[in-house]
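Given next, in structure tokens, is a single chain: the form predicted alone.
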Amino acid sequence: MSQKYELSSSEEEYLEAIYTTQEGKARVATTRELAACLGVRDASVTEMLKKLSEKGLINYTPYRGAMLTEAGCKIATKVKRKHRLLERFLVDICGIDTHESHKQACEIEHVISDKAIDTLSAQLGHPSTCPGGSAIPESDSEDETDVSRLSEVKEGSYTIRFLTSAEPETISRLCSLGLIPGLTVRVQRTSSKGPLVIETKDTQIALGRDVAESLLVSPEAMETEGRRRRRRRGAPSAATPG
């Protein structure tokens, strides 16, 4: 059974700032980029990152940043969804700008519930995009794709979904690789002693199986489909975070 997560506003706010540091680019998120999103100081950031990283949900390397893990990841984008829907009513519903819009989201997506946010989802037509053009995530009843650690698929194509480890060298290692979230990969050898064999483009690494198991992964197909559904929701491949 999933962990639950009593988080005060500024935590989720936090997460949020992550999500929307990362998204497009699949990196880590820096201290000063976070401090800059929020309005806060550098020395601010620290400690509130220290604590999400003490709670699981996310990945923080001290001088570096912090990468959300699947449940930090699983609430950032929760938030979001709730954050860029009710921009959505606020502006084609109530006729506010988007600069207030943006202000009254962010005060009501911590105390919307999940229940009333689909509801508004449905009464809005499901829509793709923020007004700022920035995608809406799909609620976790709509993303159903299976999630698996690295170390423990067959051999075949997946898309890098989380980084996730209680060592932060781990993590610097995964990414000075080159292995972020949303990275496609071949795995083509797989032992249950040995190495594990992937390739992406056209190079190939062996990672040992305990660094394996900080990769959380989804077969690429479902991947491919996941996107097949936003484009036929009309949803753009790219957009700008808002």
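In this text, all values refer to a predicted model and were calculated from it rather than measured experimentally. Residue numbers count along the first chain shown, from 1. Rigid core here is just the name for the largest C-alpha set that superposes within 1.5 Å across the two forms. First, how it differs from the form predicted together with the DNA.
- The rigid-core alignment places the CA of Lys154 2 Å or more apart between the two forms.
- Core-superposed comparison between the two forms: the CA of Arg209 exceeds or equals a 2 Å shift.
- Relative to the superposed rigid core, Leu49 undergoes a CA displacement smaller than 2 Å between the two forms.
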Given for the second form:
There are 2 protein chains.
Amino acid sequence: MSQKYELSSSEEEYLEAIYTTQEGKARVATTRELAACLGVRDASVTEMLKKLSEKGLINYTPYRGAMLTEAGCKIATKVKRKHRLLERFLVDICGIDTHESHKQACEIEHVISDKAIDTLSAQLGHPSTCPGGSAIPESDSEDETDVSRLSEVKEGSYTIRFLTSAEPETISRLCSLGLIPGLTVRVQRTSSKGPLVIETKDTQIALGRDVAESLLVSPEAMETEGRRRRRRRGAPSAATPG
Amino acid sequence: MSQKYELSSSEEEYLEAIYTTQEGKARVATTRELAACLGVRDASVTEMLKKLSEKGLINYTPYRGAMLTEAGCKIATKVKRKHRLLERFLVDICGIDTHESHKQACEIEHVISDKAIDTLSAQLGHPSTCPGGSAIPESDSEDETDVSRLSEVKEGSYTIRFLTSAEPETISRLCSLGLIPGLTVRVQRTSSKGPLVIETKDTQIALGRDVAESLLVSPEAMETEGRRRRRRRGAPSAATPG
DNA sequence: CGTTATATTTAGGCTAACCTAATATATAAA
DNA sequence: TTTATATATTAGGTTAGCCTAAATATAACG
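To test you: the structure above is the form predicted alone. What is the structure of the form predicted together with the DNA?
Below is the entire complex, every chain and molecule, led by the chain shown above.
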């Protein structure tokens, strides 16, 4: 139902400024604050507030101030996320100083796609804060990571992704069993205690729980829609009174 | 006389189009070609050609066509370099398809700084071509970094620069293992077959060859500004909210 | 409660980069 | 050489996002 508005860079920039201004506290953003934040004149802000209000992205009461609607907050959060991730990227990876990184992030954020930024986030190890220390909002799209330890999965088919262990022995032992990344195995029984029984092509193997912990696996490709979507937005409260 | 014009994105875009049109051969670019290339009307091109001519960036003869001056060529080359490196980055690292990567590169190229792009180029191992196969012009200020794929290195310590893979899954998995840019790992064994065993602080991990190919690393840790900062991530307070 | 100070909005302009339609030039064909 | 066709330019219009200056609303004070 939230329709896909094509927002201009400027419109996004204003939404982001409102987001920043009311971050945390759920108060309205004033024309003055926004003008200062954006480096434009008050009159320009008023103009834009009217437009954003018409688009249903903010609740705007003349002479009183503006507040993001739920729709507006969603967009602002997304943009802010991009901004902060880009800062992280520009500072950590590209070695840019913080002032420059802010400036550049301000522009790139309106251009880079959701998909690109999500992948980039993954690349950076899903950092939780920007270089200035502010929290990076989470993505509203599914995180495709679906790796778990063999010791924790239910019955079914899985592909071995990695062997990870503090002890070198364990790894060589697993390797000698033929349990190497890429192999598909079938988990047979998962009693809460005792060894785990898995089946490879033609062999059955029983693994101790501790050893099974060293095996990172992902489910054999089967599409399960919308599993993990219980994330919270770390955003200012969207006010939709009435 | 050539100097520090603040060029708009549009102006740069036109210079780049002229560059592309006359790439290699030293012929003029016609209004028509440029209009087609840029997706605008002929009249718009004429307008811009006059402006660029006044700025000394092209030689323009009405009804005949345009050609880059030395100053214009320098700028165009720089922009084109950014464009192609960004495409490489968006495709290889961010997993974006080529059409989208072109579109996004077209915008980011006017915004990202020379310094940022040079560092990014180093991070990517100074690729010589864009995903479409066209050559990436060199920077006028090169620095040297030695980046290779984890699957190809000898025993020793390396710093992870980037995860590159067509599949987002692979990236997610690497991340869930803590294998993210900035981390230093020690390569333990490099038998020509079987998994590659690497060691991080306290863990051993076996990686399949194919996965190891997705990891761009450089020998030992070079202390760069960004990397130092990355380790202290999350600590500082919000002096400058992103 | 009226007066003053501050914040906000309205009114009217400007510019860059597009557009369409009309006109001018160049080129190829007769 | 003349004409038809393709290409380029000019003239004039539109829009977004900014601006300044003037008008108006709200808040703060004596």
